[in-house]
Every structure is written in structure tokens, then in C-alpha cells.
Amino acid sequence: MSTQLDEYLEAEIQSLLTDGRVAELGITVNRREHLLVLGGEVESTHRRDEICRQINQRFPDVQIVCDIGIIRASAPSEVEEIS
């Protein structure tokens, strides 16, 4: 059985992203021809990988591209010079 890529699937994934297990409000879900793209930024690669794992596990019939970036959460290692 093939899962249809529509606004209901997007809403279901967005709901999963914001519930207590994932709890990420800044992740977007965008439909492209035959796949869904998750976008946004999180604080670590572990967090990104866990989000992608949970979404792929919940929707195994849907091709999902995990395009989630990592935010630098630590202090800068060098001084920024402003000219």
C-alpha cells in the first residue's frame, strides 16, 4: 500500500514533530513531487538523527529527505572583527 502525499500527511507529520516525543516546533515539512522534505535547525546531530529516525519509522512507505541543519550552540572560538 502506498501512502498518498497530501496535506493530511503533512499535518500528521507536523503533529508528530510537535508532540511530546519529538517536541520540535522549528521543523518544516514540504511536499515535493514524490517525497517530503524536513527542514529547519536543531542543536545537535544526535537530535536531527533521532527526529529523522522517528519520522521514517512512523512512515516507512514515504520517501523522506531529512534536510535539517545544526545550530552552533557553543560560544565562538575566535573573536569577530568588525571593520
Given for the second form:
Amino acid sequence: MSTQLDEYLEAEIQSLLTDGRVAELGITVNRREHLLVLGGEVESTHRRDEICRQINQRFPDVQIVCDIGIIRASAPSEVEEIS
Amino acid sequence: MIRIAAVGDVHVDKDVLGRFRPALEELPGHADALLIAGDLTRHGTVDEARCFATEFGGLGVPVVVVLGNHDHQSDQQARVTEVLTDSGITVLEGDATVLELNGHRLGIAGVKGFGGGFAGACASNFGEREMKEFVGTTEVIAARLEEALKSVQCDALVALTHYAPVPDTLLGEPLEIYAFLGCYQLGRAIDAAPTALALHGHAHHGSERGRTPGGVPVRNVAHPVIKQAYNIYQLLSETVDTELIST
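Can you swap the form predicted on its own for the form predicted in complex with its partner chain?
Expanding to the full complex; the earlier chain stays at the top.
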């Protein structure tokens, strides 16, 4: 039986990403007709790839699109004056 | 004038080593201190704390931090604090520190904070033991922040937390999880002292700017929100300008 793309799957993926090695609480999971779209931003490409690997491993029959970005870490160019 | 750099939620582990460092090397030329609003590590392990100290330590400016919920994940927060302190990083939890910068005294009071929600949608200290412990924890932590803020004699006072003190800076997060992202008690503590600026993290999908009911500027400096290595805030500008004019 193929995995249903329903709310329970979404919750299970959120739980998978929170527990254990990944520890990413800010990943969004959006259900489309036949696939899941992962969103949000993480600190490294290694983390993004690990998220996709773990979900693929746990739900091999679910098609996943990874739109997770890597947060920029450049120096700022502006100062905000607090008054 | 004092310039402080700030960021939160950097979640350092081995895979992040070196990502922030180029921007941090520039920091002493632009700011007098670096404040970090919790979630320094990914799982709160000692090894990750060492990675954080390597990445954010030894900058040539004071580094002051609070821990976040990620830093508590492995129940090693005492050891994590020890590693950071040994590296010259000041860790605040219900206490305060004063930095002498450019002839001014910058006071920083910090706590991790906790959840509970905001006016009209907050948890109450009532009912099951677990609920009373949850809200009781929030109240104790907020009281410690208020005490720490009031204990400082300084020219500019900054409150540093991981959890949010106002809902303004949560805009963008699902409403359903506001109660897990911050609490009004932190805002009330900040308003009880002459706080110039409140900095927090934790809300990755939130907004950057807000104000407490008492008018204190609040900035969410979570790394996914500011999208750069750190922000820089300038305090006491008027004092310096006045002095420059009078001379």
C-alpha cells in the first residue's frame, strides 16, 4: 500500500526532523497532489541533504521536492540606530 | 556611542565551522561587542559547544550569550556553559554583566526565557500539575530577568533572551505556536526596567522588529530572520552627538 499524503504523514515528517540527528524545527512540509515540497532554511548543505535522505529512507514511495535554502552568513553593510 | 552586533539561532555543529568566521573577523572594526540570543548549538552537546567556541570565540570583542532550547536538548547545559565560559564567552542565565565600552557602561541582562503565550491567548497557572509547572517556570524565569535588569547600573541596558517577549516579532509564524515561542511575562520584565533594547531569537519564520507595550524596541535576531552573520545596533547616539556639538 502506498503512503497517503495526508496530515498524519506531514506530522510524522515534522516529528522525524525534530527528533534525533537532524533537529530542525523550522522545516515546512507542503502537500501537493502527488508530492511533498520541503521548505525553510538551514545552516549547511550537509543538513539539507541529510533531511532529504532521512525522509527518502523512511518514506521511499513518496516523491519529494526540496526547496530548503542555506542561510547566508555574510557581514552586514548597515547599522541600525536605536532611539 | 556603542555599537553592538547580535545574532541568534546559529545552531553550530562541525558542518557549520568556518561559515561565520569570515564575517566575524570583520566584526571588531564595526561593533564593540557581540550578543548571541541562544540556540548556539544543534543538540546542546559538549562537542558542539566546543565548535561554537571555536567559531565565535577569540574575536577581540566581548561575546555575551544566553542558551536556547536546542542548547538544553542533551541535558548538558551546565557543561556547555562551562566550555563557553572557559573560552572567554559570558553566559547569562538570570544574571547581568556590564561592559565598559568607549567610556560608556553597557548593561546586559539575560535569560533563556520560556513559552506561555501573549495577552488574550496565553496559558494560565491553573489545573494539572504539568500546566502549573509549565507556567510556573515561565513566571520564575521572567522574574529573574526583571531582577537582573534592575540590578544593573549602566548608561544603556539591553535585555537578551532566546524566547520572544512580544508577539510583534512572531509575525510570519503560525498563530497556533505563538505560545511555544514566547510569553508576555518577559515583555513585562523588560518594561519594568529602563531597557533600551530587547534582543531575542527562536522564531525562525518571524519578523525582525517590534516593541513592548511599554515602548522598548524589540529585535528578533534569529539567523534565518536577519539572513546575515549578525546585525549591528547603535546605542547612545544622542549622548555622543551632544558631546560632539558642545566641544
